[in-house]
Structure formats: structure tokens, C-alpha cells
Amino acid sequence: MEIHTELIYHYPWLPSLNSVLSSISSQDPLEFIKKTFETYPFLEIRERLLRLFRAAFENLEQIIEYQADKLNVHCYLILKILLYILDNRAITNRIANLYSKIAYNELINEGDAYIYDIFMDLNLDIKYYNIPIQYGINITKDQEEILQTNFRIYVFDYLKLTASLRDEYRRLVNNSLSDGYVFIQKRNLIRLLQEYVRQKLIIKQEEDKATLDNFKNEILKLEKFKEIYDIISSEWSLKEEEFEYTFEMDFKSGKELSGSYPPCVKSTLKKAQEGQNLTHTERLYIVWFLNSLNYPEDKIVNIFSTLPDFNREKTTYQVRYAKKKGYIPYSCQSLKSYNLCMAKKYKDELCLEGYFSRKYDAQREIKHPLSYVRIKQYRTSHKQKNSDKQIN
């Protein structure tokens, strides 16, 4: 099936692109981007993609800006070169997670034939049905939802795109099955496209340093495009220590917490700064625990806007009823059994020799992460005012 050149130019990422603009994805690279400077107004160029990045940078979730020309093809594809180079798995995530959400709210605007066209172009085996198929009925309290959808999705191509993601909901046994497709609403399946294109942008290095750093010192001497880079490199220096995530936090006492996280914390959010995926039962972890701090509901939200299936509306929610509800976090014993206890791989010493107990007289565990920053404070505390009796 041959695709309409508009689509690709729309979604660079398509297969169709080796095939029908071959004569741009199979040049040398060093050839192809001396032929785009060439071939298109370099100012145009450098803007598109330098927007691209501050906006990946300000941790935004959409650019207005997005232009579907076969000068999207050229950017697309030097983008991906620069993400090579730059070799930064922050960078990546962050500009990963953006490019697919920009491709989530182009795709959902599109026909259902185009959708269509696209799942053929992935070689995914997909049904489409003119007229919507009733599949089951959701049942809300006292509401019921019929289910319908005009689409099923081949089950193992189903698996595929859901590898990565890790939502109870998208779970096999938690959907509607029947003669091996899976019933899938159109929502939800551009869903997985989106994250079909945000692995797309996901560079796994497998060339040894030497050869990446031979690549980019060739690349570097094209002078437009080092231009470029150096910027983005700039740029990046000035934003990477905000992205340091200190989470600074003041008990109503004035006492900072940021150096009082436990390992487990502290692991779950990195992974959330990096932009990768979170499980459910790791992003639950976060809200309880940083709500039982006070801390700053607009804050917690903002530390979830890095993740690739982001909605800030949803999570808002989620969050204030989480805070109304009283959740807390956790327990230590919780986080071992789901494999979020990082005591271990970060040798923390309070997790793992525990603390001494006057009241017991004796060394006692940590149970429970929310003891850990309490512990830490005391303890910081404690040196301050000794600290400050030899000082007097």
C-alpha cells in the first residue's frame, strides 16, 4: 500500500519515508544535511529546531508552531542526529516525550482512514468497522457506559506497542478480547502510536565511544550545524541545574527537606526527571509521600509533566484527591514487595543498620519512608545545635 506523501510529511517517522522519499533517508548523513543548509533557508531551520528543544527544556507539552512540509522531514531526521551527538539521556527523554505528544494531538484530529493508513504503514494488523461494535458496558456507581469502537487491534501487536507502558488499564486481562484482536477505542490507540513515536527518538547507543565521538567530530565541522548544537549545549548548561531535582521543602517549621529523602524517593524521582515511564504504583508512592510534606500541589504536578502519557487536568485531580482522601505513603515493607525498595543498590546506611532507640535501648529498623525523613531531620538538626554551641 503506498501512503500519501502529506502523511509523511506530517509524520516523518512513518516507515513509507525509506521508500518514498528515499532520495532523503538514505543519503550519508554529513551529505543530507549539507544538502538541506543548501536547499533550505538555514534561519528556518535552526528556528524550527531550536524551538523545539527550549520548548523540551521549559518542560512543555505542546509547540503551536508545527509545520507538516517536507522541511519537517529534514528537521525530523537532523534532530535525530543531534540527539545522537548530544548522547544525553535527559535531553532524549525530554525532547522524546514532547515530539510524541505533539504527534498524539496531530493524530487525533485525523479520520479513522488515516489511522488506518498509518497502522498499514507499521505492518500492524488492525480491523477497522464502518459502523461502531458494542463490546461490553462500564458501570460507574449508578452509571453504565456501553462501550463501542469502529477498531480492533491484532493481539500481539497489541503487546508490542504496550511493552513499554506500564498502566494497570492497558494490561491484557483488562480488555475485551475475541478471535485473537483486541477491542481498543480510537483514544487509546493513537495512545500507543504516540508511543510508538517517542521509542522512535529513544537512541540506544550501541556503537563503542570512539566511534561516536569520530561521528561528531566530523559533523562539527559543518559550521550551520554547529551552530546549532552549540546553542542547544548552551542552552542545556544554563536549564540542567533547575532539573536537578533538590524538590526543596520546608516542614512548617522552616526545616528543609530536600536532603532528607529516602534512596527510594530520591530513585523514583530521577527516573520522573529523566522523562521515563513510571509504574502506577510508583507514581501513587510519589503523590502520598510528598502530600503527607504539604508539599505544593501545582509542584507535584509539575514533577509529573516530564512523563510521556502527561495530562495535567487528570493528574491535578488525581493529586487533590489523593491530599483529600489522607493517603499515605507506602510502608517499607509495601516498597520491598514491589521492588521500589533501593536500600541496596544506594548502600544507605539508615535503611540498612537502622537507628538507635533511647526508649528501647536498642537498634531499630526503618518501617516506614516518612520515619527515614524524620530521623534525618532530627539528626541534621542535632548537629546544628552542637555546632553551634562550639561556635559560642
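What you are looking at is a predicted structure, and each value in this text was computed from that prediction instead of being measured. Residue numbers count along the first chain shown, from 1. Here, rigid core means the biggest group of C-alpha atoms that superpose within 1.5 Å across both forms. First, how it differs from the form predicted together with its partner chain.
- In a rigid-core overlay of the protein, residue 213 has its C-alpha displaced by under 2 Å between the two forms.
- With the core held fixed, the Cα of residue 101 is displaced between the two forms by less than 2 Å.
- Once both forms are fitted on their core, the CA shift for residue 150 between the two forms remains under 2 Å.
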The other form holds:
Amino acid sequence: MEIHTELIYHYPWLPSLNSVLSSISSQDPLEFIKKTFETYPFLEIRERLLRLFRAAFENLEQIIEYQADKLNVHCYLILKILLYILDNRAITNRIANLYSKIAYNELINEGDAYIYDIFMDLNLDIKYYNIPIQYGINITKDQEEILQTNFRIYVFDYLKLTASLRDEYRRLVNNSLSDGYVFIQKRNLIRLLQEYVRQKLIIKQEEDKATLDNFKNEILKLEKFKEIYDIISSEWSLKEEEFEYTFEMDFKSGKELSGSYPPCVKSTLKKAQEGQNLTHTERLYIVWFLNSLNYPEDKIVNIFSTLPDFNREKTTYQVRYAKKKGYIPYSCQSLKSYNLCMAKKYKDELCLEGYFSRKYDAQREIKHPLSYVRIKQYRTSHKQKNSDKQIN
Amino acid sequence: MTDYTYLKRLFQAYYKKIKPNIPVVNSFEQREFGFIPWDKHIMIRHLSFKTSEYLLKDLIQTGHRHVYSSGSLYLQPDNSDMNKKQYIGCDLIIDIDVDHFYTPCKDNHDRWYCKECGESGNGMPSKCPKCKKTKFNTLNWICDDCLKTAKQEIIKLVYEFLIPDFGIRESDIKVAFSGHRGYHLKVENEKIRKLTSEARREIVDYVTGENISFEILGLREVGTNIYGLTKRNMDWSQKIVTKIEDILNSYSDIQLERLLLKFGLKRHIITSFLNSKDEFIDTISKNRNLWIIPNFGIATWKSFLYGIVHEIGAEIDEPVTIDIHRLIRYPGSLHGATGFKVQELGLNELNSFNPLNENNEKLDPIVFKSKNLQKIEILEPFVPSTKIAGDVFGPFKKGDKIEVPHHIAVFLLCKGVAKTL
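Starting from the form predicted alone shown above, please give the structure in the form predicted together with its partner chain.
Next comes the full complex, and the chain you just saw is listed first.
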């Protein structure tokens, strides 16, 4: 199926970019950038790219003046090259979050036919119905709300797109499914596209640093490109300092416990810090864990502020609700079943070998992350006492 | 000759006999293989074979106790470093094993011994009634009833979930009797192969009803009223309300009382439910959702609904489906704990299949069937009776010297409860 070129200008992450605008996408990156700077006004390119990075650094959710023209495609490709050579997970995640939100805001205003075309282009199987199909009803008292939609999506594509989104209402078990297709409202369908775009921009970091350095050295010989790269790097270094300082403050305020966190908590917090999406289970775990340690509500909410679908109001409500309910964090056994246990990955001695219990005169396993904190705290204070004694 | 050597030779002879007719799983050369030998309880993994002929050749040489292949495909299936195996994708694997859920027949044939205090008994307790500890040695048995329950779970899974809801084609579904206490199901579909563990967890939740949210499905309290679920919603609500209707229309009050007790409801609440049963049937059958039963608050409704969900959901071994690097028994191989064959089945063959008394010779998993008698001695304090092909053998006690048909002897030897004489 041939897709409208206009759509590719608007959404340059579409796979058809490679066929419809193959002259652009198949070029050698250096040649491509040179030609772009020859063809389009440099200031315009610089402005568009910096606008994006600056908005991402400020954690904004939208940019003004998203221009869906041919230059937009060039800027998208340059953006990907920049992310590759910046080789910084936090920047990549922030850009991915912002870019995907921009895509959502654009897509939500598109007609159904375009949405259908986009899904087809992504090789995602959806069904479109001219006349909306009814799949349920909400009845309260005498009021009836018919649930209907024009769209259904193939269940395994649905699962693929929702793999990293774990809101309860998105869980398959809470959705209408028949004949292999999930009934889905247009708004929710577009939210899935947003996640697709986000994932698309999260480029795997280059493991071979020599390859990366060679490429970087070559491409930074292009002066105009280097100018943009340098501005981004220096603006990020200022932001990064502020960002990391805030992060440290968040976790070191109140009781000095952050050094006593088990690896599962550290790993999840690190993901949040980098702006990676957290699964529903990871979010619950962090909220329940920090609530159990009496962390201030606003500081817990701030941890989630870097996530792609952050909504302060909702998050605050959920943190408060969990506190009210007194939920306790998952046990180690549950964490293992959710694949959240990081004991082996981090080779954490206390997790792997347990501790010696005087009460039982035996080696005991750590069965709960809060026990981990308690024992770590005990060890720290004991160590402190011993060193004090030695000093005295 | 030890009994293990004897069984190994029997297995070798079997593989020699069937040569070259062992089922070939698709993408055979991209599967990882694993074996458990007779002399050590270790898994020999990270093996691969170019063709099924090489596999059979190996099995004829080794007569391994258990034979497995991966649900996953790899570019380098024999690389021992999981990160270097180059994972391609994984079929959807579902295991239904009566080990993981209660069946009434277990009270007759499954034996437990508390590791802590030595207490013993029949059934499937969650903790020792004497010392309350939870670690047991068990002797699990099989009978027509529990294998029938396992089969019904597979049928439920296929015809109430996989085909109508997931739209999976019958031709993509492969079922096999595991050779012991259950069935395996495999779905081969390109899009499924790419699913992550997390996505597979969603499939598990869907077919079991775990992590269901009744609030999202429509249950809510408005003032003093409770609004329940309706069949008009094409989600789990439909399954739940239909199941409630089926139960209410077919169970006697005594059966219903037992069921509600199982759901954890208190007696006075059950009485209230039984008194209002007719009005409730009327409400749900007319697709109304104002649910009124005296003494039923939102928490009671949830307990009731969780109970219903549990009745609907399939009893699957969840980690097997979620784990993309799991090995599963190879079809056509022998199960070392029974001597029975892992028997592939067409969906049309499933309904009439009876592993312990199968009339169709081609599907019969009991491959060592013979009228020749063999002398063995019982080693376990208690061995439950075994009914195979309509004949009952046992129960036996330690020290019994018995003469049983060859296939029964192989079964008891494989189970480790007897020795040859």
C-alpha cells in the first residue's frame, strides 16, 4: 500500500520513509547531513533541533510549531544521528518521551482513514468499521452509556504495543476480546502508537565504543553539525548537574536509607532516573516500598516525573491511595515471579547468601526487601558503633 | 544389572524400534535439546541436532530418562551462553499438570510425608496438620479421574479461550499428553513468537482470570446500591455472568452451598444468597445490573466473583508460559517417571483420548504393554492402586513381592517404588 507522502512528512518514523523517500533515508549519514545543510537554511535546522532538545531537557510535554514538511523528515533523521553519538540514555529517553507525546498530539487530530493507513504501514493488524460496533454498555441507575468503537486491533499486536504499559485498564484481562481482536477506542489506539514512537527512538546504545568514536570523529568534522552537537552537550551538562543533584536530594532526604536499598529498588529507581518506562508492577513496587519507609509524598511523585506517561495529578492520587491502604511492598518471592529480583544481576551478597541469625543460630534467607533494609541498617549502625569504640 | 540400567536398555530398545518415526517439531535445527540421564539427576542442556535422525541415533545410544526441546528458536541453540544463543522467538507453551491443582481423587492416591515431623497422610495439604510446616516428601499417583480433569482443562483452554477469544486457528495448536500427569499445548504463530515474557504474562492472566479488575468491568457501589456486571459487555463480564447463570440454573441448593463455602463466604451470607437466588437469576437473565442480595456488600460480591472467575479460568502452570527459555518434553519421547510416551494428539482426538486405557493403538502412550509377567518387590511403605487398561493392580505395601504385567512393572520401576527381583 502506497502511503501519502504528506503522512511521512508529518510522521517520519513511519516505515514507508525507506521506500517513499528512499533517496533520503538510504544515504550515507555524512553525505545526508552535508546535503541537508546545503539544501535547507542552517538556522532553521538548528532552531528546530534545539527547540526539541531544550523542551526535552525542561521535561516539557509539547513544543510549539511542529512543522510537518520535508525538512521535518531531515530533522528526524539528524535527531537520530545526534542521539546515537550523544550516547546518553537519559537524553535519549527524554527525547523519546517528548517526541512520542508530540506524535500523540498530532495523531489525535487525524481522521480515521489516516490512522488506519498508519497502522497498516507499521504492519500492525487493525480492523476498521465505518459504522461503530458496540462492545459493551455502562449502566448506572437509569443511565446507559453504549460502548462502541470503529477500531479493533489484533491481540498479539496489542500485546506487543502494550508490553511496557501496565495500567490496569490496559491489561488484556480487563478488555473486550473476541476472534483475536481487541475492541479499542481511537484515543487508546493512538496512545499505543505513542508508545511505538517512543520505543522507535530509543536506540540501543552502541556497545562497540571504537565504532562509535570513529563515526563521531568523522561526523563532527562537519562544522555546522558540530555547532548543534556542542550546544546540546553544553546545555545538557548544566541540566544534568541540576537533575542529578535533585535526584540525590530526593533519595537522601529524611532518613539516610538509600544506601540500604536492595538491588531491585536501586535498579528500578535507576530506570526511572533515566526516563525509561516502568511497568505497572515496578511502579507499584516503588510506591509501596517508599511509602513503607515514610518517604514524603511529593518526593515519591517526583520520581515518576521523568516517565513517558507521567501525570502528576493521577500519580499523586495513586501514591496517596496506596499510603492510605497501607500496602506493603512485594516479597522477594513475588519479585522473583515478576522478574524484578536483581540479586543475581547485581551479585548482591546479602540477597544471595542471606544473613546469620543469632536467634535461630543459622543462616537465614532474605525474604522481604524491607528486611534487607533493616539488616543493612543494623549492619551500618553496628559498624559505626564498632568504629566509634575503636576511636574511643 | 541395576534397575536403572534395565530401564535404560528398555528405552533404548523403544527408540530403536520406532526408528525413524519420531515426530519432528518445526524448525527442528533451531531448537535447543536437553536430557536427564538415568544415573544422575542433572540436566544436560545446550545441545542441538541437524535432523531427527541424529536425535534418534543419540537416543538409541543413550536411552535417556527424560528428553526435552526448547519452545524457543535460536540461531545457535547449542551455545551454552544464553546471551550468545541468538534468540529468534518462542512458541506459546501452556502446561496443564494436575500436580498444580487439587482434584478429589488425590485424597485417595497422593501420599505426603512431612519432612519436619514425619507425619504422613493422603491428599494435597498446604501445611502439615501436626507441625504446620510446609515441606513434604510426596508420592503422587495418577488415575483416570485426575487425567480426565487435566484433559478437561486443556479442552476448556482451547475452546473457551484460545479459539473464540484469541482467534487462534486449530491448525496452529499442537497438543500432547505429557506421559505423566498432564498435557502440553503449543501454539505456533509468527506474531506469538515475538512476544516478550511480559506479554505472555498477559495471556496467562487472561486465561486464568488473574489480575482481573471487577471495577473496570463495571462493578461499583453507588450510594447503597451495587451495580454488577452484565453479559452485554464483550469482556470477562460475559463469561462471569454466563457462568453464574449456568451454576444457578443447574446446581441444587446443597451443591450451591458447598460451592459458596469453597469461595470463602460465611454461612449466614450463603443463606441470604439462597433465599434471593430466584430474584438474582431474574436480574441477570434480563441483563439488569442492579444486584440486590441482603448482606452482600461490595467485598462479599468480590469474593463471590473471584470464586466464579476461578471456576472459569484454566488451571495452567503459569511459569512455563512466561519463561521463554523453558525446555518441554519432546513428543514421541518416553517419560522417565512412568515409561509412557509423550503422545501428540490432534484436537479432534483429544475428546476420546484416554491415556490409561486408549483403544487407538497409534495414540496409546503405554508402549511397553504386554501380558508377560514380571516379578518385582515394593520399596515404599504404601503404593496406591494403579488402574491401567481396565485392570487394577495394588495397593501394595513395602516388602510385597508381586508378579505384574511388564508395563505395570516398568511403571512402578520408573516411579521408583519397586525393584526387580
